[in-house]
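Here you get one chain, nothing else, as structure tokens; it is the form predicted alone.
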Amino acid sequence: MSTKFFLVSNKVKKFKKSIEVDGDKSISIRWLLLASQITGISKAQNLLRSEDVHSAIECLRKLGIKIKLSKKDCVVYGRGINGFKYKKNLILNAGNSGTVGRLILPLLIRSPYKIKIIGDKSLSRRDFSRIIEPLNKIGVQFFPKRKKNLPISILGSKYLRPIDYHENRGSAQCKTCVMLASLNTPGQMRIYAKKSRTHTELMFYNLGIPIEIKKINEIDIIKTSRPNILKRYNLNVPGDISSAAFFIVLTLLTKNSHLILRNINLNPSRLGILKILKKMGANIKIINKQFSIGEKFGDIIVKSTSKLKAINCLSSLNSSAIDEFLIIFLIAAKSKGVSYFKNLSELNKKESPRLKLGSKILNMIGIKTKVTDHSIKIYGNPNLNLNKKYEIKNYLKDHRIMAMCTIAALALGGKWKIYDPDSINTSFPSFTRILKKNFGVKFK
């Protein structure tokens, strides 16, 4: 742990206000990634500017891919298929981010040299098993063997083949994994995927990269084949609705407050957060919808309420909400009744245990909780107003740990000293700037 932290210990007062957030994190790696397969010259606007997007742009770059950033846009100068420059001794380092590490694997399928693929302290503790498995039959190299977590090396192959696929956690990842080794892979990939975040089959839809989707019940059967050229893909990427999600909560728990959020992601795959909070109680509106290559965006309309309720939680839901439900447990910790949350052991395979350590936060500022490792009991109380010290530590720079403590402190009151405030930059640097502008907030 370090020694920075900072003080939060005045809650917010009641606004109205209009915001928008940084681009969408999934959408803003997935598009360098695809860009720097595209034959010729790529451009996305409001690209996020975190620390996971730069892990991504400097493994890139290692690989021989051009990339220019400027304050409007980022330019990726693309060299086909398989057009890496490949070195021996290679080290690519992913940082913090679990999409950049799994992701970035299935595009050095070919590489002649092993590539050394390292993370920090939170990211080699992950589970890259996952993803080593399915690229093992394709034909990869793994060393050391039977090792999972980072780091490790992989060596590429002339002999690659397809495979079927069965994707069975809800992980876009894996599947992701899957569809990008397709585009090195002769023949046809077959994935039999449980419902998750949509972001890769549309930008293949939209690259032309051969894929045919059926769905049946909560499983999507998706058919992808390796493409013969790939075209520029210019991109405007939307608002993450993730980082939209802490403002929707400090908006639902500070009276007489109203809030919209402009030009964020509206993808059905990423909408459970919305429906989970309008069943329980919220005044939450859409409107402005649009479309940009594939994907929907619009403006998020939220009014403060005080009549928010208990949740029973569809576990269909799950996928949708994966990276939004610390801060649902906020709402629920607020809510009228007993709240359940089930079959979520994923969420103990994030930057942090984030289900046990979700909990122990509850615990700590007097809400019962009763947890397993998938599933998570809240007993709310309505009148929840907290005025006691608080100290966050020790929660292996999970971002969305420290961004949804902030709006506890913001929204429910209390002192909170808060270590590693810089986490947050992994996915959300302007989320204390936007505090400060635009609610007041100030902290010391």
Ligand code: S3P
The other form holds:
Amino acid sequence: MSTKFFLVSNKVKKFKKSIEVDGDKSISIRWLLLASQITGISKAQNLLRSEDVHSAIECLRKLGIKIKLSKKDCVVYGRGINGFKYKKNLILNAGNSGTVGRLILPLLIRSPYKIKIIGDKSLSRRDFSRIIEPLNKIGVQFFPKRKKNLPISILGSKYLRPIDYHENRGSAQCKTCVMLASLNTPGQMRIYAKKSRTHTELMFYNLGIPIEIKKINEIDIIKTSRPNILKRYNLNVPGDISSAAFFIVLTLLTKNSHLILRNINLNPSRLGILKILKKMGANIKIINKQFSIGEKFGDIIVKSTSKLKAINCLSSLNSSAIDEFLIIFLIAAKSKGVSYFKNLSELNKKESPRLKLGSKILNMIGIKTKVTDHSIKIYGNPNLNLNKKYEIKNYLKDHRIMAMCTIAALALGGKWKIYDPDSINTSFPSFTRILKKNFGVKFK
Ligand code: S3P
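If the structure you just shared is the form predicted alone, then what does the corresponding form predicted together with the named molecule look like?
Below, the chain from earlier opens the complete complex, with every other chain and molecule after it.
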């Protein structure tokens, strides 16, 4: 049963805690997709068990892949590259997930039948032309022609060709889409990519998929080509830094508090939030750094502070913090001075228009902003303390808006009525349970 809304009306009391968060979403979805292309059985521990990941599992099951889930593990019975088995008129539902919708398509580029991809209301308004264009050039067709969003149908081809692809948004989904297409394309794919999260590159290395990377200034030149056969790929998924981010901010904004977040993915391409918050005066340390199958992970220690200061945020950090800006905006709201974040038009292309909605929420709690289509100035107030009633409704059920507002209520006060709280289940289903169990939060 879905909950219509919940009420949050008490700040958390000072705390000293150690917690874990759910597994990383980007890694979980990529692992499932790649495990389906392996000839044989692969196993993951601590795979994220959220609605987005479930959409990936259901899509793969419909494509003839057997997947077994137990409490701790997920086992995928891969059928090899292009080994999917399915009937005509197949419909795949990517649900709310841009990553699932955009990354399943390159695995279907040899399909002899049309396959239709659908998604929920939020996903159906998001841009798919960014991956239709490169896949078209590789030789894949989409129907209806010139449509830019879901639902769309893909029709593969036997005659595929490699491309030179310039990825200049800093989008890991676009980069990954072309990299995955190389599994089914003869010759060498060349991608000139603005920096973005590197989980796919690390997985290619570990699976022995031919890949070369040259770094020239801010661009990664990535060359990939078709492997022969892919061998088993077992993985232990570390915690998601995008989920950890909400608790980092809760700690920074709650007086005399201390938190250890254990076993968090620390891939350098995801650490924008830590760099930005440290520049704003946050007290954050990393300990117990380790490596597992190419991915770094470790524990993050955070202590609250009253000395937060504004930032003029470098755009070069945007991609590495792209999912964390909403919660970073909350820190800017409580910091001394005017913060400025720019070249962020991509933020309006997420599950909701986050730059726009983030600004509206800050205005609602009394923070002045100046927002354009691609930037925001936030006039911080270190004395910000809330005591009014706030209602969060009609936000396209964006999980990160829901979590941002919950943290605002718990750290800054006020009486908040937040609609569609189940939206968090797309990415971080343990969010409210962790708050109840470790921080004594009561949701009514
Ligand atoms: C993701 C990449 C980012 C991010 C999304 C997950 C990924 O999207 O916002 O939540 O797993 O590759 P873009 O590639 O569109 O920036």
